[in-house]
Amino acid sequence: MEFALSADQRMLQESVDRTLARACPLQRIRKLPADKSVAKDVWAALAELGIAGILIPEAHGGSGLTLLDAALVSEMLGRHVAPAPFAATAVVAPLALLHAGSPAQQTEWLPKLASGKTLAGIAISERIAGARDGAGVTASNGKLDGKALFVIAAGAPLCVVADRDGGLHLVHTASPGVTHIPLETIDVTRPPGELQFDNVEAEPLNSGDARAAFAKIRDAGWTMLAADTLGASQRMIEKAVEYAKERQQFGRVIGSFQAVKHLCAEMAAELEPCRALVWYAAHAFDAIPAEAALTAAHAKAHTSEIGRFVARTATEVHGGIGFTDLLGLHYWFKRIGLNRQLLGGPDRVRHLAAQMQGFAA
């Protein structure tokens, strides 16, 4: 059996890599707007490749590809620290519509998402990571009240919101009663936000099994974050190796010192198994549904831990300059840090995985 990527998948990843190298080099990342709005030029470049509709069926204007294909794209986004709302707009929101939306809702929204002209956010963290600071959304008679924290792509005009009782809803964020409050986090490339709801009109996504639909979008979100961390970590290793080959100390490049060699080798050895784990989690989502939730949880939790190790060690290889803005290494460091906490930190996700297996209450 062939476990490698297909030629088409390699071509997809290479195309995204080239596009992002052109559309968002480091100097573009340094110029991200202070108002934390979406980098429209970067998203437009991705939409032109068809990335916005990667999971949306061809009947609705998309490509109808698999979550593994989406994971390969997410890996490249992490590699380039791309300021793009991919996980929310191109993955979780379309899946919410496909698994819980009515035919009318799918017909209305999927073509708009596939075109890349409509962006969508996701407010589902409380259902996964637990409510904090009084957060949580209640639904009653088609209206939403409460607040959602760590909303991914919170500034998008459309948002998929999970309530406390397990329901999913579509909300227009420009509706009366919706307040968007940007959150200050370490990662400037994809800053989450807070959405407050005060008697806000919402469209319920209640076609089919709501619990199963939520599990699908949760698993997809975990897998996309793990893939993003994988790409960012790989790039940090490459940067560390490149620097070790150039930086000289005591008349020799530091890459010739055994201690530095060991640091680089340890990073590569720790990260490489994550690639298989992430790819398998994405493959299981479509091909082995019975294993999807558990493998997605393991991919998210384990890659978060290894990503932190790589980020710390790669910075250590660079020495003091690794902490400065000169090389921009901190963009990858901080991206990995935010990925670790979005949709649940490793401890929380492992606890959920234990519950799935009956090992915890």
Second form
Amino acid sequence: MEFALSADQRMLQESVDRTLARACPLQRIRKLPADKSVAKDVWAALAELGIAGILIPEAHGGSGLTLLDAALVSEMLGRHVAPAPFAATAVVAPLALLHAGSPAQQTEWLPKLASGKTLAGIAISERIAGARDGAGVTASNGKLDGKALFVIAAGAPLCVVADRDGGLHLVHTASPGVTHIPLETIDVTRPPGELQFDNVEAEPLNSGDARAAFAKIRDAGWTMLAADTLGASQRMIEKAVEYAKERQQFGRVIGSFQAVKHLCAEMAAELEPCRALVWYAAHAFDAIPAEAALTAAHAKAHTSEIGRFVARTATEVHGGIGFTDLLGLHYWFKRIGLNRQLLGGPDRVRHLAAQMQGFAA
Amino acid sequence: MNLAYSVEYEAFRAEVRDFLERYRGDWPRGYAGGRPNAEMLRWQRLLLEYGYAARTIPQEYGGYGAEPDALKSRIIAEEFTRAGAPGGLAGQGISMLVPTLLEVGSEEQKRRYIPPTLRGEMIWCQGYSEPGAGSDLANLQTRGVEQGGDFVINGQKIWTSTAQLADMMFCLVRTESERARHQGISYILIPMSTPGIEVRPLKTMTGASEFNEVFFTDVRVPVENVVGGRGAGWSVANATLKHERGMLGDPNAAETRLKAIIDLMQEETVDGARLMDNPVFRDQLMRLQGRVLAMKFHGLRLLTAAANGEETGLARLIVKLEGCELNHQLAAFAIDVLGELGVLYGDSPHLRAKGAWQRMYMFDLGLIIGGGTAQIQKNIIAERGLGLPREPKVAVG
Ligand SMILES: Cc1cc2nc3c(=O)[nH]c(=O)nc-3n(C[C@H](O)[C@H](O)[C@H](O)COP(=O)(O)OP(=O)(O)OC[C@H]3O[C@@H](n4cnc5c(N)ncnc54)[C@H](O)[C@@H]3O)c2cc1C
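Now that you have shown the form predicted alone, what about the form predicted together with the partner chain?
Now the full complex is given, and it begins with the chain already shown.
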């Protein structure tokens, strides 16, 4: 019985941490709004560590690690508010190919994804979060029509698309009939997009059990977003505590005022159990299939709630400077805000958790 | 990451199961708390013999003498819960006094007090709090003056749980009046039968008398009843408080409660519809389930750290605050889904679960306050866990 990270896992996390500290300091993040595409430099630095192929089997050029390893990377991405298409390109898309792709599709695409040279987006939101503004994709005779909103890494050349009836497809976004409309959100570090499809040629991903494959990619997506929020929230608490130890008012550091001290204690006390929840959900994905879906749902929903509490409280501890662009704390605040809504807000995900247990129709 | 237990541990689990099955007829079914009755005392002896109670306490003090092994302790707890078997005696003597004596008691004290305490024959109470000394425990004023080899003790304790049935009290007394407040306190073992001790039960909000006031008038106790040396009581007491906080934050209690609430929501109806079919209740249930799972897995993380002898710092410090709060929220939620039925109490018709949810809701508030209040826990998390500065002392006088 060992519920802890291995030495290798800690090393992986530290090396991603160091790489991101170097590759995307806040000055780099600040340049993002001008440059709407993926931050190629940051992705290249991660790809050099083998992060792009983290889940892809060695036979296809990846390192064949577990979802827990991927969650540790995701946590570091949140910590550094890193502009990287990790969840889509390195986690959900490869898993879609592994669980629903044919051997030929795997052989063709997995090595390209593993190298980090080809990026892939995911258009699966409507199946989880529900369809708004008339979104939804229909497939007939191998052609896709309709539109998908909140496509993660929508600018990528490749995209895994979920249709209304539970099917998965691989689309080349340069194909005729595809229109990409970037969606501006609060978070500039991972702009999602809208993809419109007009009679678009697509490769079906239909080997194996489609429902099970979809559950897999949904659970993995939830777990990555939860881990990202965990890392971002942890960093916000550290920043609040550091600031509370330095900032003086009324002749004392503000961290000696109990009102401030207790805000910090509450943030830490609420976030700490989220770490174990994220670890468990990721580990269940790898090793305890019967618990995977429920724990992934709770990791997503609960960490989103705690993330929101930490984001607003850590900002409050900073006073006025927390509200400014000067300090840049808002990048973390917004990252947590986007993670919360993507692939279903907490209420939606809790409803799905109730359904999984037969508590709701 | 590997949640399976090794062959050695699975064999141990099988032993525990086997024991529980073999002695099923000896489970003390009639014991409902309070002073242990004959069947509970017999059960406790059996558990001591097999090492399912006082497992790591050395044999010369009446324990089983096993090497500390967090996983085995966990397996014992899991199997007892699974079978629905009553565990060994807990209480302040076993959970707090015994570990303290093992750490700082004299050889004579260990031999004299630990064995009967483990057997459930010697019941203890904790005499720390006073009317003027709660969170600020070091402000205690009960005094002991040495006279001919005895301390003569005068003063008052309050909120003393189980004092009405205790044989002994471990008590904090100011014995060195000339010293600074933390250095003037001694940790003294006091027989409750000593002349001059008066116990007055205090009725609490649950309707029971869980705790008492204890008055001392010229109570004479031999000086050798001091544990850890005269004036060292503050550090001895802190050792005990550490054990108490471990005891108060049991993360598995929450899971049991959650299961009971799920059953309740599937069985009970309002206007003919199951409570589970109310989307508002269901969402709240799911919120609580998320919290319960997070705390459960947090417990696994702490268990692994304990098994590997690692320090857990912040992760450990949050358990009392978060665990007690979660249990309290679960009871509150159960009351809410029961609606008006949720307020029934005592022997009322239509009563559910014998009124347990209201009792827990009230009792848990006591746990949130006792053993270091939630606010004191937050101070501890912030100061020891996050390194924030301590409250500046206000100049007195
Ligand atoms: C069910 C129960 C059983 C108990 N059993 C025992 C027992 O067996 N033996 C025993 O000795 N004691 C026992 N106690 C007493 C318990 O330890 C005290 O009640 C507790 O330490 C709080 O002290 P107090 O009641 O004097 O409250 P106070 O210390 O007066 O606290 C009142 C309020 O002020 C807040 N406060 C106080 N100081 C601070 C601070 N520095 N910062 C922020 N807020 C602060 C508290 O959090 C609380 O909200 C028991 C209590 C309960 C409820």
